[in-house]
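Read the single chain below, which is given as structure tokens and is the form predicted on its own.
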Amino acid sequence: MRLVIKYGGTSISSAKDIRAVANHLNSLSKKNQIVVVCSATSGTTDDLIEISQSIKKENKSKAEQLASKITNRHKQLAKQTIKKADLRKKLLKNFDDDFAELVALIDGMVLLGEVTPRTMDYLFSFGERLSIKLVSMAVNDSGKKSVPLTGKEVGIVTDSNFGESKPLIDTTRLRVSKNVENLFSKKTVPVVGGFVGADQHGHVTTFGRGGSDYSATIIGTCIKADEIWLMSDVDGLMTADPKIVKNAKLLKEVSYIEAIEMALFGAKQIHPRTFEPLLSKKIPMKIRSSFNLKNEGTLVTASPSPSVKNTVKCVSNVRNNGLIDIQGGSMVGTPGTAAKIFATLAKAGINVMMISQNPSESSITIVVKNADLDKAVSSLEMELLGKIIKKLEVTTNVAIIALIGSGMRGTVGVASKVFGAAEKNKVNVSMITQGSSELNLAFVVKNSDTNAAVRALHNAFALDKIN
């Protein structure tokens, strides 16, 4: 079998875990062709983000302090993980070169006194550059040939939208398949840095936070993989957040479309664009734990078996959002009103998470992240207040609760069950949306009501009994 296996930061953050991963890869590679994709080790990307913030505040000593923290952590891991002295020495020498480059980059950014999206992508790429060398050397140490490759080196080519780049799929497919096939012919395991690619000019780009999943599925489609495994510290997709619902169950199988909805509505394990490359190729994906290999995790496929087609699969939640109710009599029957509102928000770089309009057309209600709320309100006030908008009403700290499951389509009584459960638990619902696909039903409650709402729905649909 041809496999792409992606490891999250928590799976490769101690010497013991890295050795376990290397040994697992060694045994799998005896019967399979494997490409490994790695995130940065736990905490490294956060430290790199903090370095960029320190540079913005002109605090060079803090930035250098954080850089030496990253240096020491990786050197320590190298010394504890790699048993063979010659390999350990080689790894530490490689690390020294990377750390010298990191310090030089920080000096340059401080000197220029600016942090651009391009320099930030270059800075953030260091986390994966270090982790792939560590994991690849551990695989070598276990007795299997392996090479580390950055996203740029493996052949991922993207546009120049730094911080949120998108792959140029045709060029990427040609380069990645050629590079990987070459390594497979030499019986070598490539360990690729996730989250990172390069534009056509060779400048380092990133896919945005959590983008290593996306790297794995891009590579999977390029090499015609049989399966893609996302390995982290969770057993798979759950019927609800286990921190909220103690008896939340593992979902054995979900469809791509359901998984996309779960990713958008707060399933922390998945980057929302992860599934884009898979939809046309229909490659099955498993979401598994690297700490519990006996558990097969959640299988994500184009068409799940009929036995798992429950009405509702899971209850997700996204907290800390703001609700804006946009009102105005002149909005009624005026074509282009919604277009003007959304164009104004798009110009301000604000993503709208939910939309609802009443049939009288006198108001449109939207939900945005709390962090975008002030910017959204001020841009609407400056551009449209007194023209098509008469009044804006804002509610802060609200949560979106989403019920997800393809079995809801055409099923009578889902909504009544949802709102009956909300009423029974004295949860007030301030906004409701459901698309005609009936794949999800989402509504808005106060942040403080999130746990009660999630538990109530989980019980109402007996998700703890899901097979």
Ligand SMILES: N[C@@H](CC(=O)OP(=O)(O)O)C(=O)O
Given for the second form:
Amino acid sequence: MRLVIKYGGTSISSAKDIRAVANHLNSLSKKNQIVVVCSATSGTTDDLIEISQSIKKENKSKAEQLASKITNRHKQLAKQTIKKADLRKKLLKNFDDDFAELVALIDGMVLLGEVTPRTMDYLFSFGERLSIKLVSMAVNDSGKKSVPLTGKEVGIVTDSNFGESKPLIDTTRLRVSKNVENLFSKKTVPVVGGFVGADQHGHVTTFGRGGSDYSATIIGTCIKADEIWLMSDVDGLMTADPKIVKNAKLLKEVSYIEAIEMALFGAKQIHPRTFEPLLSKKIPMKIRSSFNLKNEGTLVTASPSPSVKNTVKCVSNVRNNGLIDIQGGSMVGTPGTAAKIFATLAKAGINVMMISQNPSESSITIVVKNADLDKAVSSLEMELLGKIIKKLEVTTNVAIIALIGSGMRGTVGVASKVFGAAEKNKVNVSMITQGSSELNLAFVVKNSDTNAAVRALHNAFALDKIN
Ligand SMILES: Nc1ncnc2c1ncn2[C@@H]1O[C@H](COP(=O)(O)OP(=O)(O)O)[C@@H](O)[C@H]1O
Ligand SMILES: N[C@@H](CC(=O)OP(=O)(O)O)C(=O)O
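Structure of the form predicted together with the ligand, given the form predicted on its own:
And the full complex, kicking off with our chain again.
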């Protein structure tokens, strides 16, 4: 079988786990052709993001402190993971070159005061640059030939939309398939850095947070994989985040469309574009735990078997958003108002996560990420306040709670059950929307009510008894 296996940061963050991953890959590669995709080790991308924030605040010593933290963590992991002395020495030498470059990059960014999306992508790519060397060397250490390749080296070519790039799929397919076939012919396992590619000028780009999942499906379609596995620290997609709901159950099968909704609404932090490449190619995906290989995990396919037909399959949540209530008398019955609001937000590069319009048309409410809130409010204020908008009311720190499941389509009483459960648990619901596909029903609560809301709905829809 031809497999793409992606390891999230949670699967490769201790020497014991990396060695287990390497041994598993070694034994799987005896009967299969495998491309491995790795994320950065847990916390590394967060640290790199903090470095960029420290540089923005001109706090060079904090940035350098964080770079040392990353350096020490990886050196420690290398020393504990790689048993053969010559391989360990080679890896540590290789790391030293990367660390020297990281420090030089920080210096350069500080000197120029340049924290642009392009320099940030280059900075963030260090996490995967380090993790692939570690994992690939561990595979070598286990006795199997392997090479580390960055997204750029394997041939992922993207547009130049730094921070949220998209692949140029035909060029990517040509380059990735050529590089991978060449390694397959040499019985060598490629360990590819996820999350990262390069534009046509060779500048490093990223797909946005969680982007390694997307890298795995892009590569999977390029090499015509039979299956793609996403490995993390949970058994698969569950009926809710198991960190919130202790009796959350594993979903054995979901459709691509349901998985997309789950990704959009925060379940398992999957990159929302992950399933796009699979929709036409219909490659099955398994979402599995690298710590529990006996469990087959969740199978994601175009059409799961009809026996799995619960009304609701998952309650997911996305915290840390802002709600903007856009009010204005002249909005009533004025065609084009919504278009002007959304054009203004689009021009500012804001991704709107939820929209609802009051039936009296006197207000439109939107939800955006907390990080986008300032930009969203200031652009609306500058362009439209006093014209079509009379007043903006902003609520920070809200969470979106979403019920997901294709069985909700045409089912009566879902919304009343949601409100009943929320009321019983004293959770105040401030906005509710349902996608026209009826695949999801989403509402907004205070951040602090997230866990209570998720548990109440999991209970109300008896998701612990899902089959
Ligand atoms: N519905 C869900 N099913 C499974 N895991 C979920 C769900 N919602 C949230 N999670 C969380 O997602 C985490 C794994 O995602 P992520 O941090 O992206 O892993 P990785 O870094 O391994 O890719 C789990 O530890 C789990 O707490
Ligand atoms: N390292 C990147 C890409 C990624 O996908 O990570 P993970 O698979 O660990 O969520 C990030 O943290 O966003």
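Each form is matched to the other, and the largest set of C-alpha atoms that superpose within 1.5 Å is called the rigid core. Just so you know, these numbers come straight off a predicted model, no measurement behind them. Residue numbers count along the first chain shown, from 1.
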Point to revise | Core superposition between the two forms, C-alpha change of residue 387 at least 2 Å | key: yes
Exercise for review: Would you say whether residue 452 is displaced between the two forms, judging by a C-alpha shift of 2 Å or more on the superposed rigid core?
Suggested key: yes
Review point. By the 2 angstroms cut-off, has the C-alpha of residue 106 moved between the two forms once the rigid core is superposed?
Key: no
Point to revise | residue 419: CA movement between the two forms [superposed on rigid core, Å] | key: 5.1
